[in-house]
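Only one chain is shown below, in structure tokens, and it's the form predicted alone.
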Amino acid sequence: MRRTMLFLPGNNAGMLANGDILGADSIILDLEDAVSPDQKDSARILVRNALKYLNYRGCEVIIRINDIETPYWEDDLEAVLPLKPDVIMPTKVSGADYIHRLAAKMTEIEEKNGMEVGKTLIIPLLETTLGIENAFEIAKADPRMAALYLGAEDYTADLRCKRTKEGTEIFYARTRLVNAARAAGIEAYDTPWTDVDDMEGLQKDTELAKALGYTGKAVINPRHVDVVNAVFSPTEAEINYAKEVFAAIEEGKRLGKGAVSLRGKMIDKPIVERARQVLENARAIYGGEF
């Protein structure tokens, strides 16, 4: 489960070394925006060595590579893919052809290194107007696709508008992306909150993302991890209600009832599906039986 995906600059050895103790479900080792062109080679070496020598216990490892229109992306893949990261995150993805080209290169490297083909997944970063318009075809482009992720800073630059805390300017992109991801049967992750000190704004923005259907949210500062984790974790009340739903269904079966109600409301398929998802998330986060 990815409630939080924390960005760590690929050229910061200290942050790379401590990636697994910061509380995030996933860490994104960043070879793109966080790294200036003159540091690409050294960052690539640092990230490669981090994958080789560090044990990121309990953390999914994602590598954000450079755009395929740059001269860096193939070197990124050649360096990190043989070390078997969980996910590759390509940037500025605009259509299915981009994913086809990336997946083909990943397969080539996997075969060359005697690796299991297709095990490393893809979560593309959609941060252009064209990428948002092509969200569904991107989501369906390859079996490796695990999710879509919204990047609002570059997207609003492409829109030629100001990025605001209210987020009105990205509402369309948020809803289109999450709808495309769900239609394709994959997950959706929201853009980071960029004001490090505005924790109240972070809380509200994260609650909005959850209400829109997002699975989790990227974060750019470790201080944001606990807030986002809490919002995307089932509450005790939600867990108890989900248990009541399944208990009512079982009781209905025992009594031979064709229709079952709980708290005066019929239990239909959407309610059952939401209850199932709550309990699955609870098991993933807290462990044990629910």
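Take the two forms, find the largest set of C-alpha atoms that superpose within 1.5 Å, and that set is the rigid core. Everything quoted here is computed from the prediction, not taken from an experiment. Residue numbers count along the first chain shown, from 1. Compared with the form predicted together with its partner chain:
- Shown in the overlay between the two forms, fitted on the rigid core, is a CA shift at A17 smaller than 2 Å.
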The other form holds:
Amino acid sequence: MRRTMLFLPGNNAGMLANGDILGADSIILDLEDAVSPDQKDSARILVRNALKYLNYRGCEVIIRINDIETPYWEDDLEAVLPLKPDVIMPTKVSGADYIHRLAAKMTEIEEKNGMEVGKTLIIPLLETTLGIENAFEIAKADPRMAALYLGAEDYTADLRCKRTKEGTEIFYARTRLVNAARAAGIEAYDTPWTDVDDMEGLQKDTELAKALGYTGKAVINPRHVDVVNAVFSPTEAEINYAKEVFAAIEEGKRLGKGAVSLRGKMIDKPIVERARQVLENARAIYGGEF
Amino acid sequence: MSKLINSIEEAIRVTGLKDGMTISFHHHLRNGDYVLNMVVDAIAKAGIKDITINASSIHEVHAPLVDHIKSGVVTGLECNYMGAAVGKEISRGIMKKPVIFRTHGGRPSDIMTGKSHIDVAFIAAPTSDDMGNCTGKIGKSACGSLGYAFSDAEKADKVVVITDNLVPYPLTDFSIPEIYVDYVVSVDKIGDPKGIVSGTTKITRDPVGLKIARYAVECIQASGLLKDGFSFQTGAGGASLAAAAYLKDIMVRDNIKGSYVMGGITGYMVDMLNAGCFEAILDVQCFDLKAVESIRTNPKHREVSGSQYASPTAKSCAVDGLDVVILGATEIDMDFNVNVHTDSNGYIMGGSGGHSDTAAGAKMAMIVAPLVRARVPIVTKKVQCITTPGSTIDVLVTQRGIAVNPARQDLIEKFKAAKLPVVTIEELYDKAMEIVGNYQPVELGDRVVAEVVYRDGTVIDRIRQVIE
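Output the form predicted together with its partner chain next; the form predicted alone has already been displayed.
Starting with the chain above, the whole complex follows.
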């Protein structure tokens, strides 16, 4: 479950030290855009030491590495991968080749360090028009692929249009990306909301992403975490409905019925699957039994 | 008849100030105060030595005191708070006699009961008439409340009001009445408005501070104390103020009508009053312009004396009716003892102020602090200096968990029921050590540079010289 993926600058020791208490399901320790070229090496050391010495309890750690076209990405991987981060996030991914190269390098480092191969997953940032067109190929490029993540700022620049709060210009990218991810059986995460103080806009934008099929969103400010978490958390009504689904199935079994219906609607496989996921998320978020 | 005299020099002469005497000051002009320095400079010029200064607080602006101490003009210092500028020098051992630290309640208590005797009180007043009816609510150097000066006015042998806004007699909305005042001096400026009050006090945007504030408010909710009649004090520091902002949202949402709010008053407290969260502000000290404006215009915003705020020997005082107080700490130890006197290197940089008074009075005294500040953990095996005894502290809120004093099993149960992240203070210590590791303790000498007098008059701790 990654309702929120919170970006933290890889060169900010204070933020790194407190990354796990900000309420995000995942934190992205950023070696790319947040770090200027003259600080790439120090940020790399800082992030490596954070992974080594800090215990990010109950919080997934994602490392955003530099673009494969820069001189930094291999050093980034060599520094952080041996410390077993949960996920590597490559940027500006435009085709499956990129993932092949990255995965091969990850495997090489894992083998060299005597680590289990394939444990660290990949969530690429798709932020080019070509990347959006190739979304499905990218999504199924490697078994490490856990999700696709849309980056709308660079994407709209590539598209040569203005990024707006309404987001009409990224509607195609949003739907194409989520469709590709689902077709490949992986998750889809939405682009961050960039106006730090506009909480109402954040709420609306997140609700739109959820309505389109997204299950999480990147955030660039800790103050956005709660709003996004709330939108992607199952509601009480959803939890109750999910419980009813399983109760109805149990009841059907007891009565020896082949097909079971609830509130006048047949319970089919997708409904069961969704109910299972709702209860699983509810357990992860609220604790206890559902 | 007029009590107006020409100068501070004349005041020194006519009050009969001489070697060995004690003079007093209030700190309502905070870091903008000119009066203490002007008076002590004049005393030095007059050739008077061996003076004890009893001031409610010493701020950075009072750094010139260091030279007066070195030259023997000032040989005794008594206060409730001392900023780092003078504090560091005191910690280095520049003064023979130890500084006496009291609390905001202990000081007026000792003055009113005659334990501390003041020969001459110099009272900075943003507005006064020529008979000494004076106030802090108006004037170019307005500071709002003059609460800490009330006891000095009442009990000092001689009282000199120093103002930069002399108005015709009678000033009707006075805080301190003429009956206590011997002389009035008019000067160009009693202070720098920029240092007296802040323009606007801002809530922290630091996500760690906000997280701590959120937890603090959840604790208050879980405690069961947040209901109609709720009384509250919080500091003006980052997380404390953020907690007040969160609390306001909840009180407005749930239509909770509190009773009173206290402390260093900021615009946020005023907003809470105006939003109907509280019936009254009891104000012993204003911190910003909005608070000054409010105390001037809103009868529900009441100026109170230091005694009424916190004196343990007054027939009653407001801290005893507090439900919740949110306080800061530089260190807290396994017994919940809190230090707000010294910094991580052992130098004096603070003091109780109302810390120990409110902790003793409130039903739930909470410390809010990040577990690690820069390289230093907040939770430690033993504090360098006990400002406030752990027996009066109920809860420590950090971003990595909430530790409850084991004496408060009731709170532990309530917090756990509310699914708050309750941990032991030992666990918090271990977590801090995981991050920062062990570090070398500060080396302190044997010589005592300050005595910390608890509000009941006992010496609760002694601060030792720092070896450099």
